[in-house]
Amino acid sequence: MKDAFGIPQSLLVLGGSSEIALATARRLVARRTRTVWLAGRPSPALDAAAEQLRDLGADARTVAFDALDCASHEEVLGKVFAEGGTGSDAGDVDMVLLAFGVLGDQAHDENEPLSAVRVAQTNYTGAVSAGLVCAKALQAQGHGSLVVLSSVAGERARRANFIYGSSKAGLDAFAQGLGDALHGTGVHVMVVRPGFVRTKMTAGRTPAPLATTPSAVARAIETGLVRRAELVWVPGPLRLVMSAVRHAPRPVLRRLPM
């Protein structure tokens, strides 16, 4: 169960080698979280992430999970909830952080439709599958939070990244609708919309205004959990910026250096 401040005792991360996810896990472990499942494709990075959390005192475990293998999600994730839920509800999975995704390469993907499809399937289809499986399990517990990493890129399609942006727009709408569907069940769904985050995935790309860091996103997630927020912008001022972008005429938007 979560403590009196809303911090989970146990955490399941989908996309366990994500820098944002790991920053969030480290922050939560430093507060109250004691058990962490890092779900992702087996790799040295996933093993290293688990070892980092163990060094902080967490019981960190890795789970072989492939976002694109939707047929396996119910079995793979079901085992985590079954393991976590043995005994009292103190063993339940208190929070799921859906953090997997790929940025893609817009110029390449426009000319290689199958590459574009992979971006869409990873960021949207895989997330829909995993999100529904976890939501069902959380609802069966009667409590827990599902935190979904969306992106400001989903707010308005732009020439520079409309393939990635469209996949995040779909994810964002899905997560908000899922939150409405679960309202009153004891399950809390929180959508997180970071702007440009300085990570290895974005290395070499020109940072957008109000660029942020994995640590800043982690802080915002913790604050959102405590407040039981449904939507979190990182950084906060992006909400006003994207409101203007959302309503900008298309000819104007095409000229913006974004």
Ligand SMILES: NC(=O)c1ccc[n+]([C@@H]2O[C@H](COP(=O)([O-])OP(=O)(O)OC[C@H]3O[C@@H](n4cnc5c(N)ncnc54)[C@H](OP(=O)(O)O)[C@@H]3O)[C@@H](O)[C@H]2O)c1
Contents of the next structure:
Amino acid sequence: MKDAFGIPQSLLVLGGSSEIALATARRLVARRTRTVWLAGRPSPALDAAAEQLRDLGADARTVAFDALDCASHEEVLGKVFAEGGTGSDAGDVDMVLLAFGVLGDQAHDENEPLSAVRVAQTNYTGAVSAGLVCAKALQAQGHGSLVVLSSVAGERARRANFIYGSSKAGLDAFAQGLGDALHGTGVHVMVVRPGFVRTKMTAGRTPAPLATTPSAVARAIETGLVRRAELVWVPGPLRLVMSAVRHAPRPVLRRLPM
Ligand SMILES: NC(=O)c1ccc[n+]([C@@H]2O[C@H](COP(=O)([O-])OP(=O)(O)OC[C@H]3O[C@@H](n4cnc5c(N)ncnc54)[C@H](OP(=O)(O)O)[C@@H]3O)[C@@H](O)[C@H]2O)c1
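Alright, leaving the form predicted alone aside, put up the form predicted in complex with the ligand.
The complete assembly is shown below, putting the previous chain first.
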């Protein structure tokens, strides 16, 4: 169960080795979170992430989860919800952080449609499947938050990353609609739209204006949970920037250095 400030006692991360997700998990563990499930493709990085959270005092476990294997989601995630948290919270997952995603390589993917499809299937189809499975389980509990890592890239398609951007646009629209569908059920859906975040996903790329860090995203997620926000921009001023970008004529947008 969440505390009076909206901080979860148990957390399920989809994309368990994501740097943004781990910064968020560390922050929440420092507050009140006791059980953390890291769902992801088995790897030394996933195991190391769980170990790091255990060192901070959490009961951290890993579970094999592949966003692309939609047929397995009901069973894999169903088991996590069946086991849930520990102690007085047994059976509950208070928060799901949907953090998996791939950036792809725009130039390469334009020439290799199957690579582009992999980006779309991971970021959109995988999220639709896992998101609906988790939403159903949260609804059965009658409470909990589903926090979805969208992106400013989904706000307006751009030449430089329209394959990734379109997958995030789909994810963002899906998550907003799901939030409306769950309104009044006790389940809260929060869409998080970060700009450029310095993580392994963006390593080697030139930072965009207003570039930020995983810990800044984690802080914004915590604040959003406390406020029960439906939409969070990170950093906050991106909301104003993107409201201008949203209405920019396409010839202007094509010349923007981002
Ligand atoms: N970094 C940014 O600038 C930025 C900005 C806005 C939004 N975001 C979004 O924030 C989320 C987290 O990104 P990040 O920066 O933390 O990147 P990251 O550290 O590269 O994390 C991405 C995560 O996605 C997982 N993943 C990829 N394909 C998967 C699959 N088929 N099944 C299960 N897990 C899979 C990766 O697992 P593996 O270890 O198995 O590869 C990794 O845990 C992503 O959705 C991203 O699109 C990032």
